Amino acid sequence: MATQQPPFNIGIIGCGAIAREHLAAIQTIPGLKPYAYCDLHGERAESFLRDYGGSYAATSPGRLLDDPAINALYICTHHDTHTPLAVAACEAGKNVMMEKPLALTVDECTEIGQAAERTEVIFMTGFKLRYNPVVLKSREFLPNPTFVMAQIMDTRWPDDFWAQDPVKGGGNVLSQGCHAMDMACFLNGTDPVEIFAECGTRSHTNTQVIDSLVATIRFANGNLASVAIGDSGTVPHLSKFAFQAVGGGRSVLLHDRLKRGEYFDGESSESVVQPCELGMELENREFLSAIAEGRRPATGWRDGLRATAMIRAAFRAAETRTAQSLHLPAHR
């Protein structure tokens, strides 16, 4: 992968709620230039223009796949879109930021993965939560936890919403869950090898949607994690995103929508927080890098296929009331 210079030239493929917030962050950061903007409905992507200037904008991402001035493309569509998308960004020889989940199925997901080693682009799955401070201390921290604990709880995401839905989006466990079992596999920093899970429809009605999980992981090295996932209701204090560790008689915990990590050493605590969440800045700043330096990101398409691969691992589990083997591909 040959390194290339900054300012780079950006296009972002899906005007909605998340790719705002990713354009907040890239506002911050030097060398990530805003050029182009698609949307199926031309006036979100009018809106982008005007809000957040560059060159122009579409209703089909051809006109951005075919355009050299483009170095990397941002892809916040619904997620059944993801691998046709992701696909066809690798082939035109664009590096490709891609909101997590990377795709819905493993097989869309080793689809995404085949096509980005082939062509040798820059690719990176945005799990912006373990690009937080906090996170990234309590892996200094307690680099070897021996159980961890993650949580995910929403409060009800509403029938209509598009990531409800079964095609388009796949459900909150699908769509946001991703997020619990990244943070799992990097607190504990190793692969998972066996999962067990309940599961099922608690929150909603008239749906087939899965919207709550528990699960037990172990992983490569041993240690253990516990798994919830759903949209049953927030937790106060702790937030919607909770996580924490133990092991050695050291133990963190890290609440607050990641804002706030307490580390305790077995007879002393310390407590960090952070003025704001920063996992989507550092996580953009990781992808300049990237491209810049011409290496793998910290979170490549592998993760995300290894985030889905465990979802959908928990759900044959909870199906067949036995616990799943999980095979990944390689690290490269």
Ligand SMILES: NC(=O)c1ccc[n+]([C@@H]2O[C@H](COP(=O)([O-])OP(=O)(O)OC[C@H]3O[C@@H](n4cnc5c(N)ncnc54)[C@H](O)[C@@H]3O)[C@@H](O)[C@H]2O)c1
Given for the second form:
Amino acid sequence: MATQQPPFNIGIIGCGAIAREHLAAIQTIPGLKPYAYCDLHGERAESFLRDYGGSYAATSPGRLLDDPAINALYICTHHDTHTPLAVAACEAGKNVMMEKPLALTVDECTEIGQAAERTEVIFMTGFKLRYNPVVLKSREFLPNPTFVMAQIMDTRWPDDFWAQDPVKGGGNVLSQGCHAMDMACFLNGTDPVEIFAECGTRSHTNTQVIDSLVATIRFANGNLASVAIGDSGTVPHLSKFAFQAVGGGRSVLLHDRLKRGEYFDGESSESVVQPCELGMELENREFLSAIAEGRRPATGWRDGLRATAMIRAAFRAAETRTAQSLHLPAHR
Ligand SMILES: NC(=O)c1ccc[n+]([C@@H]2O[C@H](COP(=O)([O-])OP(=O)(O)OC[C@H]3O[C@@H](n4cnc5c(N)ncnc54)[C@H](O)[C@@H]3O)[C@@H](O)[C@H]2O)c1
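Next up, the form predicted in complex with the ligand. The previous block was the form predicted on its own.
What follows is the entire complex, opening with the chain shown before.
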């Protein structure tokens, strides 16, 4: 992975909600330049070109993949398209910002990881929660927590939401649960080795997709996590995202969409409050730095694979009523 000189031209594939969040962040980062846009719906790509500037809009990714002026592609499409687009981007030699979940199955995640390794592109999985300063402070304050409690509890997703579609999205647990699994691992500091779970379809009636999950995880360092994921309703103050870590008499509570962190050392408590969610901006700054320095970003394809593998193993554990061992690829 060679060092490269910014600014870097960015191509966006999938001009929807999360792409707008990325572009709002990119506009504050001088080294990243919005350059080209692709969406199956041409009018969406055109409206992005008008709103964020650049050179052209397209309805298929081919032009962006073949364009030597583009350094990096942001893949911000529905989940059933992640694998072919990610592999094509790697094969085209583009650095990749891949929206979560990396893919819906471990086999697909592996295929993407192999493409990223083969082509030696800078490949980032978009786990924006990790980049929030209150989260990073938790790692410093409590690096070896005995317990992590990770909760992502959303308001009920509409039945016709694309992410509830079994093929396009995989349902709320596979869609947003990867954030919870990734955060449980990050706050703990090591890989998971075993998982047990209960799950089911609790908040929707017209679908088979799993929308609710509770899991118990054991990590390589012997510590534990409990994870709850669903769309049965958010909790005031805690918000959709709530994480706790406890160990050695210390504790951390991260909540209010990760704008607040409470750090208790057993005697006194420190509160850190941020005016806004900073994860998306800091994630994009990390992508820029990783490209410029020719290094792996803090969240790569392996992290994406790990999160999907944990959810798939949790589903198997619930189905078989047997704890599942996790076997992950070696760290690189
Ligand atoms: N990091 C986060 O916290 C976060 C939050 C929301 C969504 N996401 C992820 O971002 C991705 C997109 O979600 P969204 O909410 O922006 O969806 P969206 O429906 O708002 O936008 C997706 C866009 O992709 C386009 N598209 C689909 N297939 C395409 C293809 N083959 N080529 C080109 N365009 C295509 C659609 O037409 C649509 O405009 C998903 O992976 C989702 O899980 C991440």
